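Only one chain is given next, in structure tokens, and it is the form predicted on its own.
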Amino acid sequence: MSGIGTGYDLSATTYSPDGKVFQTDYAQKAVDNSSTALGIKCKDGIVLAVEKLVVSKLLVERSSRRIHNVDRHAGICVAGLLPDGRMVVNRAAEEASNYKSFYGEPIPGRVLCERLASYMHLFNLYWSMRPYGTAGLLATYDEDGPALYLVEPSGVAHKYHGTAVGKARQAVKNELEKMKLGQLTCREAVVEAAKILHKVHEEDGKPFEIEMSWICDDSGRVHQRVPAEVLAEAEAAAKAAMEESDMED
């Protein structure tokens, strides 16, 4: 009875039997049913990407944001419940300005990252609250180099050279890993996330947009969007890949 959650999941203060926090594990849940999101590390900086459904013709282009800044050299990708991810991203910017302002400098990333997690995870030690449902992808540049994290709703976060979250994020991880991320600057893995993105997108016939960031040299080490030209030429290679590979089956 404990491995279905019964009677141990109405709140996060709960164990199970066998050591779960079944509150903890839904709010996970909800990041792994989001739409597919990622990051990679290059030899020259951070590139984050998300799909995003276009839920209805009379939206507005590109007005649902999934990536925002935080300072000049972060910024932050969020997956899962999307008003959930505005309260953290609010709090990692709130963050990064109250180090700024104590110590007169950016906050390094590593500082930012632990700090975010353990915001997070303070949400699963209260009955009176319920964890986050949504996990962030941290891309920051500081004195140490370019760095991706990943913070999931646990309070857990992890440095990578490249990883992923959402409903494809199995595939999308086994396309990174085949790939030298080492050796690739931002301008190449702007393409490689999008050829990535639309060859592991789950949603047949239904349309997406892709919206992407990169703190890199040719950013000026500054977290922003992708130009558009840039991105524009990305999605154009992501879909002439795409049927190349449909006309070779």
Contents of the next structure:
Amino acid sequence: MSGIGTGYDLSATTYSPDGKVFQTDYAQKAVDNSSTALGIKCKDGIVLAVEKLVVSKLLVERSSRRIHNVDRHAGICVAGLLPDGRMVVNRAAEEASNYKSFYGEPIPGRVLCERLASYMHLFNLYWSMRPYGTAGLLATYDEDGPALYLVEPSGVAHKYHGTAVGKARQAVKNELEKMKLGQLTCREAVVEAAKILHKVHEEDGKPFEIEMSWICDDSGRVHQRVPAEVLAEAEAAAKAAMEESDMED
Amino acid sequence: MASSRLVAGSAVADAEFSRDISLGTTIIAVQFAGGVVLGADSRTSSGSYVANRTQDKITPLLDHVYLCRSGSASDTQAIAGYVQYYLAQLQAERGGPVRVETAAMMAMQMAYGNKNALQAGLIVAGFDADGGSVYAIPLGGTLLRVPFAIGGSGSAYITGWCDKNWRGDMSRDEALDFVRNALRHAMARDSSSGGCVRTVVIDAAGASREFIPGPKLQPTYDELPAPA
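Form predicted together with its partner chain, following the form predicted on its own:
After this comes the whole thing, all chains and molecules, with the earlier chain placed first.
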């Protein structure tokens, strides 16, 4: 990013000479520097997982939430600037609620994703606004089955079998590509997600928590937090697997 | 409604002939095993004047969902227009077929949201992945899922007949006969229903319209058959 000092990054309505909108790039950078979040599409649903750095010992455990409910059949995990993320989640909840009250049926995942993407894109269009420094992993389960989307600050949105955002996204994506995502169940994916997050976090040694949610047949197609005991089991399995691989080294 | 305005200098200066144009009507829709049948008479009146004797009161909302209109002709046309518009938008956004329930919900939103300004009794019926379904939206804007619905001024004359003759296991042809006979009887008794019988059958194959001209209708008790 060579925009610094050139003046081309002062507003989202100015292109740099090579055709970039630097404000949009900066917003994406805020997401890229976030702690890692991932989503996995399984045969029976979606798992969202995020690593949260524990910045102070005085913080109450599992307090600052990164995964939010949007509707019964939809949830979002946010990465990047968390206050921005909350705005996006609130908007998603509003869209879902409006759609339900107007059409009498839950909002389809694809429509929710499109509307969120349009909403985020809006902030790339005016000099008086800045793009949201946040990306959302959107998990939905509608009549077409489960779906995972990623909505980015630019307004770009894609549908994924599995993806990751944040610092260790590349490492996580490498792990995801090795897995047979189409055959995995959500219960298995919870363990895999814990393993991956522990693995990519291995080097820096900072304390962290894992927050995880799912929306699957087991959860009655309702987006909810992965039950504490299931998550604890998964983390234990992840740690055991790490120690095992340490022994091999 | 039905204010008796005098139309100065008009050919119809008599108050009785210049009332609001209304679908003093008989409409009906029935669900059968593989779809739905909708039916309506074709009379549109303005007071005692028949403004149109071949009106189409069965309006398409989507390829697979139709609407029977009763009450004010203008109000229900406007509602149908809005619902068509919103449903087209929704169908484009979703990229797939819209369910009958959703279409009925939209019609209800219009009818209920503007209930103080409208005179509209609607029946929405159609065919989707769950089969055929009928929704009644009477005057206040309630939305009711029903196996069959009748509406309009003429329906008062056939409630008993319909309750007696309706069956839950009718075939397509039986349902069509039920609709035609119900309309025939209502049109005979109700002065603001009459003309022809229009029907729409919607099933997995799509929607198909049929039209029976008034003279071809089987006469009811006390009626004279049409001259050959």
